[in-house]
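Just one chain follows, in the form predicted alone, and it is written as structure tokens.
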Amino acid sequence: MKARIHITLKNGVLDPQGKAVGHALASLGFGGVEEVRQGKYIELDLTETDRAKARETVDRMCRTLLANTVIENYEIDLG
């Protein structure tokens, strides 16, 4: 089973990387971009076949290591 995890900064948390990308896009002539938020995307190949167990395990991985839950949100997609 494959787990796809999207990690993004919570609203209100400053995102200097996003700001830098936004400025770079503007300087390259790409207008109309109001805000850029940088995030992370992680894929895991799991041996677990039970979806509920897999989700529980990946959720623990996120809370323990993959995401900083103080400033980041995460979404898990199992496929």
Given for the second form:
Protein chains: 2
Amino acid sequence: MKARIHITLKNGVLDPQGKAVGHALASLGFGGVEEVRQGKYIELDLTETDRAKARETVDRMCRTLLANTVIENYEIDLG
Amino acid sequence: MKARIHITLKNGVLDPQGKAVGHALASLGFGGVEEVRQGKYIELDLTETDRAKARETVDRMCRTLLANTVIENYEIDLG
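Now that the form predicted alone has been shown, please provide the structure of the form predicted in complex with another copy of the chain.
Every component of the complex follows; first up is the chain already shown.
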């Protein structure tokens, strides 16, 4: 089973990487960009075939290693 | 309009960051992880309201700045 994880900074947390991308886009002449937020995207190939168990395991992976839950949100898609 | 961009390494391109995450998960006792691939996730807030124009602009942003098309693929979702 494949798990796709999006890890994004929580609202209100400063995103210097996103800001840098925004400035770079502006200096390249791309107007009309109001905000840029950069996050991480992780794809996992799991041997687990049970959806509920897979979600529980990936959730635990996010909380213990992949995301910093103080400043980041995570979202798991199984498919 | 919001644009969501996924930037992932092309198949066959080595992903040391993904490998590191895979090893870390294994050493934390998470079994059953066959492969880990790490990519970037970028959210853009655009003032553009025309979907076709927005897609064209974001595609150009990806090709000129956001993705390294030699080793990376990108995928754009507008919504």
